[in-house]
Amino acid sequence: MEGALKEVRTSRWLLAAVALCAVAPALAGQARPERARDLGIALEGTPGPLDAITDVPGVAVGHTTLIQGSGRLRVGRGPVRTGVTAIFPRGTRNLSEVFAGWFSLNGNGEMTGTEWIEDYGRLLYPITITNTNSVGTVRDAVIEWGRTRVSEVFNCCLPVVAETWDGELSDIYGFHVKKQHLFSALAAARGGPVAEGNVGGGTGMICLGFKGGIGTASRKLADDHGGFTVGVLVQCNFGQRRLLRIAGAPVGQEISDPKLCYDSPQLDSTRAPRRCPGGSAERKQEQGSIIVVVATDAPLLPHQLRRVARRASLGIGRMGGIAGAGSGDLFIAFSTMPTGRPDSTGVLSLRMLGDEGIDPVYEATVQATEEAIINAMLAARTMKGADDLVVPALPHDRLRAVLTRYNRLRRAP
């Protein structure tokens, strides 16, 4: 892999699996990753057909994944474990605005464009997610891309670009994400199944003491609640293993190994005690972040979408997240309902779900956020990155055993 930068440009899990074989031979031959539903985890709610954010009609997702090099960190050269993820609210052929709202549970992170959303409640550009030090590059690239594609950009708004920190596994100060990588993610965006785990912006992320990354899930509301769909996509890089809970079971306490560690004989005095096997490089306090994108076709106005975005916090809490002082927990929600055009007097006519009917949307957001995080962790694979740091994947067999012991499986897988 040394010296050859490889890119994964797809949002479909099958194509992603094929492409990833070129950049990560350890993944070769693996079938579609098991997801929460495949394991029979006892989760609430009814998922959509794909159990993904793309169950919301029109939503499209694309990734560019960058994996290069191994061994000792050399700033500017690698190892590289990073990327970009892009979400189109109405698909790649319809760039009309959507209503949106956002929420910060803890602000040790960045999500650009939020002041525009705060005042105007509208989103024009695709949402993009990357690593902390690439926000500026991706933001500039989105604006360049949108200049000839998105209407009204000369008179309004800035793009939403969010981030989490992948500096433990990747050469984050090497600034390896370039404009063309953002363009590739946008060009790759599709509906259908969404690649999860070590892909896109989630490539180098760590979640609740195991390998994390991109995850998604959805909920379909009952007909008597409008039949609406709520979809969630997360980039999870937060939490401590001791706090990890899945379907209420204390998984982090039950699965205390393998630990993060450095698989290298050449370590400085600070890292030597963290050498594999036996040593531990796990986070001592909350230092990660999580980005949550909530999509729905329910007719919601910006002030309602802000309230929906807040509910992602409850799904994170179910998993053991505490929004620690070192965490950037930033959420955005949008509705794909038509925003319409004003009449000759400048008046818009809009539909709005009444507050007496919004609770099922809140509940679906909590449920889908929880499951999206689980799916991210189940799809992620063990990764070795900068300075030979090894971040283990959540072991499916041991997870199944724990959930069986706590009676948290719906059925025998």
The other form holds:
Protein chains: 4
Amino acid sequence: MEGALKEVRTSRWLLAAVALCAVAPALAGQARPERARDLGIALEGTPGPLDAITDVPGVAVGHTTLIQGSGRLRVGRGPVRTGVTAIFPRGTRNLSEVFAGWFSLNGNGEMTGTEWIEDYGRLLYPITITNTNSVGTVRDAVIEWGRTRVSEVFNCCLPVVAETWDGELSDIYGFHVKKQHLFSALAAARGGPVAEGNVGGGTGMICLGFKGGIGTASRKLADDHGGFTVGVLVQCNFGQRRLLRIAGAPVGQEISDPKLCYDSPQLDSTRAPRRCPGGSAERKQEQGSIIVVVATDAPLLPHQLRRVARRASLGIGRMGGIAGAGSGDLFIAFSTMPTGRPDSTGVLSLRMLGDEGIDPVYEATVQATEEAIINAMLAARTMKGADDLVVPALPHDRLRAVLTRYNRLRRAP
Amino acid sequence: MEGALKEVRTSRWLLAAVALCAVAPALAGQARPERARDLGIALEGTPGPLDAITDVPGVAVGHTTLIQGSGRLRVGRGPVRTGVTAIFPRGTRNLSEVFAGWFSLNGNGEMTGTEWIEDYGRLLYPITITNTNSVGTVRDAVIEWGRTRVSEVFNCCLPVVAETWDGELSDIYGFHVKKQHLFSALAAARGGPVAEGNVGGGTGMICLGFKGGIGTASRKLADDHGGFTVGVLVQCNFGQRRLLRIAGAPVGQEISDPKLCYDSPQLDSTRAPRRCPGGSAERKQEQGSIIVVVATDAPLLPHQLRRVARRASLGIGRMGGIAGAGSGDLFIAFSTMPTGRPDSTGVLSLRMLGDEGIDPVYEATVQATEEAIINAMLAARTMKGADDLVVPALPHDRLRAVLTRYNRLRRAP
Amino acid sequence: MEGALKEVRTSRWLLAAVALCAVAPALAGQARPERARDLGIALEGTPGPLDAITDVPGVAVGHTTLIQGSGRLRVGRGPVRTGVTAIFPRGTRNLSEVFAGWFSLNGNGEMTGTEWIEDYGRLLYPITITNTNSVGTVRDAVIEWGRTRVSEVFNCCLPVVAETWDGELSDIYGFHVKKQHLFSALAAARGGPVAEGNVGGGTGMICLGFKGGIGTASRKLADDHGGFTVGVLVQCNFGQRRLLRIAGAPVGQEISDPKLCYDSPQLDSTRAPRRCPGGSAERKQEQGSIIVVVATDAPLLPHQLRRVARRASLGIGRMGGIAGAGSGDLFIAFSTMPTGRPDSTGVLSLRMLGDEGIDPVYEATVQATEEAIINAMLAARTMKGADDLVVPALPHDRLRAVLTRYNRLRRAP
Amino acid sequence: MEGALKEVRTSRWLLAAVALCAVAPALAGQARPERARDLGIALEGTPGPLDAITDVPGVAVGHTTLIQGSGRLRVGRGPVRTGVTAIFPRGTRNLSEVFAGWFSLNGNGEMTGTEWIEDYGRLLYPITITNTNSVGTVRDAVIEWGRTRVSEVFNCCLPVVAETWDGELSDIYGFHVKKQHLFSALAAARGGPVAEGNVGGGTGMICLGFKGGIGTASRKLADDHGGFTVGVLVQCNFGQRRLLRIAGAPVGQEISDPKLCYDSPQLDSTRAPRRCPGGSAERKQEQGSIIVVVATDAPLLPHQLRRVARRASLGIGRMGGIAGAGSGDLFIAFSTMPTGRPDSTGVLSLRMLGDEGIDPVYEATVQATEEAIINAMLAARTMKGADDLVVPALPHDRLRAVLTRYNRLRRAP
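Alongside the form predicted on its own that was just displayed, please also present the structure of the form predicted in complex with another copy of the chain.
Every component of the complex follows; first up is the chain already shown.
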């Protein structure tokens, strides 16, 4: 990698757009990516104001995006297409614990801290997501960052860090994510709109045969269902194009090109995707994955949150996912309910949404997972990375045409 | 219930059709229910010859269907709309164990024997499915039946019996399933076409707002994927109509009637569904569930079969399922691979499909689960049960119309 | 079985002693079995007043004990050495739910209702324990009994019924436990002293090479640990004599006789235990198991109770258990904390013992499990059962001698 | 920390002894620590030749031990009492995968890679153990090390790294373990005797109220049980002294001093352990843990290894463990059985020890876990660390005296 690594903090879509200009100049000037709702895709449910995980009061998101270099992959030098994303459950100034639960739909992936979540259901640190090979660096950096910030000692030092694999677009064995990048993502975190697509941990990701990355969505429950908010953020890197369904339409079968391809002679890869033009609709090897983070202000206990996390599977099912063996499909859900302090006998007072009233939370989780994946694909821009691999973005106009053909647009966009 | 209980053994659709004549005379003469493939629904993958779980060599299925009485529910007397279904992994004459794995998508249900499956992955007895309140009777009867038939003592007496709730159409607290009914289902089991709809354990079930029950489907993998067969059988009783998707089309939103309703003045129920005409598209209370049985001849180990069972979730996601809190969504998968005998040191020889080649099995499981649910709904006939509750069948012609509108019919049927 | 089956309801040790007279006349006159504390065994911790699960306020226990016939095993006729035990969490008049959690140390056993407990952590019915082959009968009978007694519909019909195998002493394939026996055990349930040994579900059990059965113990936490009570009840049928440790002393190696043996010529068994005199210290085949029920009034949530249940493993470890492959070692824990009613938004108020204060509950669970197993063995009397198999009781005097040699008696008894 | 960090590679006890001289000069000259068998403790079973995990053919162990500085804790400078330990399943030159399974007895700890092990049961990299805050560094370093060494791409980059907390003796927030230390431990790995006590990841650990660390033991099964070997290695940092049992004797109650204490005026800690003389038998805060690694050459499948790992709990139960809430008790088991290569259809041939023959493996695991913990305590030397905290070694002579009093010495040592 020639020159200093360019770090792009992007907690908001505006910054993200700027960052992406470098690699996608044709897209410059686009103020804000079109999202699923903008396109008019027939989706169920009522989103919150931002249609983002940050609709859940307190939730803050920050990204560090690392994009540098081009051409042939040289381990340790680049090209770099990676980053880290951080999610604070209660905002950046309140590091008290929240209840959490997790689920593994397919375990070809890493999410640290899950033994603790499984047994004790308590989440202390911000959740972070990065590339597979940088989980360790980010994990220890979260602990270092937390030393002077969290007062909890009982379960200190077991942060949740998750990953997906960007080793096709990025020099993943170059270990380019450093602890400062984690600190930057944490410092950049805030509420409000969330940058999507080629940002943060999602920078170099490939989703259902198109460029993927970070996506988000939310649902606001009706008042007679408690009026709670459910927000989802995904780092989307899973799946095969031929299986892609959007709002039920077989989009992956309808849009068979542009394909993934190597736009240079130097590729050493003998398997698909092949040289451009031509290419293949599927990635060279399935090491895709999806991380789903579900946030809610509904008062849910750990064993309930475990069930909520599991529902992300159903949203993935709607998109055509099969949870392939090469995929790490790991989900975590947390509730921002205040948990109070123990009295002199060590006993806390809590609230709990009765199980009889939890179905709207489940339904919101399924819907918001589905929409967050679509948003990730819609926001992502075509990216050229290591060995000049080109991963095309999902073309909005052609998607619109397909959805029209399948009667899955709510209205003319 | 006046008069002797009428027991209907139905291992084949023909018998099923006869049995159903009593309650659905208008349907008499219909030789064989139209299935998803007959309708031309746009489904993925290549089914086996029967498009049924019995495409997996050795698998045999038998039903006992109990339909008796009508009118007001009197506990212990009827009306009865229930039964029991049995699945033999290796045929009725080979009771050697198979490897198995299981998964609970939502635990509001019972599947006995799972502690053993979880740890040891060995399935000894036929799998049986019945109504919620008859699990115990069936379980002990399986043990009684097995005493003179199985030679295994190590894990005897831990059969897998699963259930879904038919307490809206049937006198479930009347405990009408007796051990003889289990024996009949076992005796009736055979390969070949499998009766679907209102038969066996599925007799009184409600699925996604329409009459449900038993359904099945299969997939044959390509030779370069090993040429294995994956078969699925479901007992479908889950979900809400408004969420129903078929092949991606929002069928439940498009077909808002006929509704569930009480066709008599004597109902004591104050919640939906209401009196006819009118009614409600959703059942009175969510105690639905779905049992999914996945069979394969692919050589899979217990920990792999656990993963296969989990994939049924993704098929349910495609149908619009949210795994509601009131639902018992329990899945079991088994492999008919021969496991051989231990040598003198207690060591067995086995084969195992490498994980790198398992994705086609996953994909087949997702697809066949989706199709088996559709087949259950297509085969089921409108049923009137306890308190004259009428649960309408999914109308085939209207379904066709909806699918046409959403471009999800492969061809004019 | 000649003559009518003799049913013995034994909710208290007095009744139990009477019942046992029939088969153990030499023991008649013994008012109350000597328990671990009476013997002066060096055990840790402070028991509650009764040193029984009933020290937890509200907990009630009832047994039905079935002892009938002798001599050669004839399936369906006897001899019968079995029963059923029921535990009410909040007393016999309060059938509101409690929170619960469970754990399987080894899954060669059945505990119904665990899918529901795993996901929702709610226990509605009394817990019942019986022999392996009667789980179904008891399960359906609990549902029948509950129909007019429980108002809960959300999770009705998923009772927890557990088992261990008494097929060596009893005609287990005769299915002698009927639903009336379950009703009797429920009707007999009350607080106060709990009958131990050859009673209820424990009637025909073999534990660590001696006669086993039902045992119980409790711990009262110090006031600065909240003053909570932890009670344990076991149905003990696991283990091998050679591994038996009591309070750390290698009792099983020191007391190699009396052995299990067949006191008649008609045995058809070719494997150990052999004919008397002689016999074997180990049972014919390992199909032992242990069910552990942990009750507490500490305010614990489902995910905490899961952890508490898991600690029973450590008590079993102290006794020399290895959780053999033939053993079903299944544990359930519940908290009697009131859970209140949901408000208009479906939200409940709860209390929770903070995890930082839970260690005393863990320690109490380990200790009470250990002591309950010892109590089961001390209370059990030598029993002769099917095929004249004689299972000897642990001889108290020899135990005292061994413990003296290993310095594990607190005082001269 | 003044001066360069002193790294001590210790793959063998000799090196360990040398390394330890620096901090325990009084112990210099002691060629080899006395182990449980040397002392004559009454333990069950037959060890392998080395009574170490390396008795399992192929298993290699390497340590890097970091001991530097003294006096007041200054974050980032020291004192340092930490390290890393690596275990190769098949030797340092064969990096093909082995089958594995894991278990969490209490989840207050980290073991990376468990999602993958849980679902796929395949272990690719050496297992490594370090301090809590260095898990990330070690994890990424294992991946870096593996890049040019492992050919597997399917599950690359998901190494198993486990930890226990040494933050009382060591400057854990100084992050002193660097990737080179991991490389050194890997390079130092070999078969033969294994250094125990204050070495590798175990350098700064506290176990059951005394100095702990690394310990190992093994069992050789009888030929008629297959003649397999089971080896265990522990990094022991859990428990409370008052609960300590050795071979059943209440050692922790008998040896109430020497206590943990601060041998200097500068301690800022207000909770126990207190200043010397005096001190406390228990650590300042429970953040102890134990990692157990079980190796065997018995041909076991992933779901069997999961069960084997679970048995480590029973060994911990024998030692007086309660799996306190602050403890991360995480276990992993692997089998060195060759797994062969897939044929053209992706199918492998395997061998499997039948479950009916697995009890000797279970029993060996329980026994070897118990003995490995004792060996860790016997090998560890008294250590003075951060803030001059002194953690005393278990005094061998007093242990002998206690065991004699409880009749738990096999012979005069």
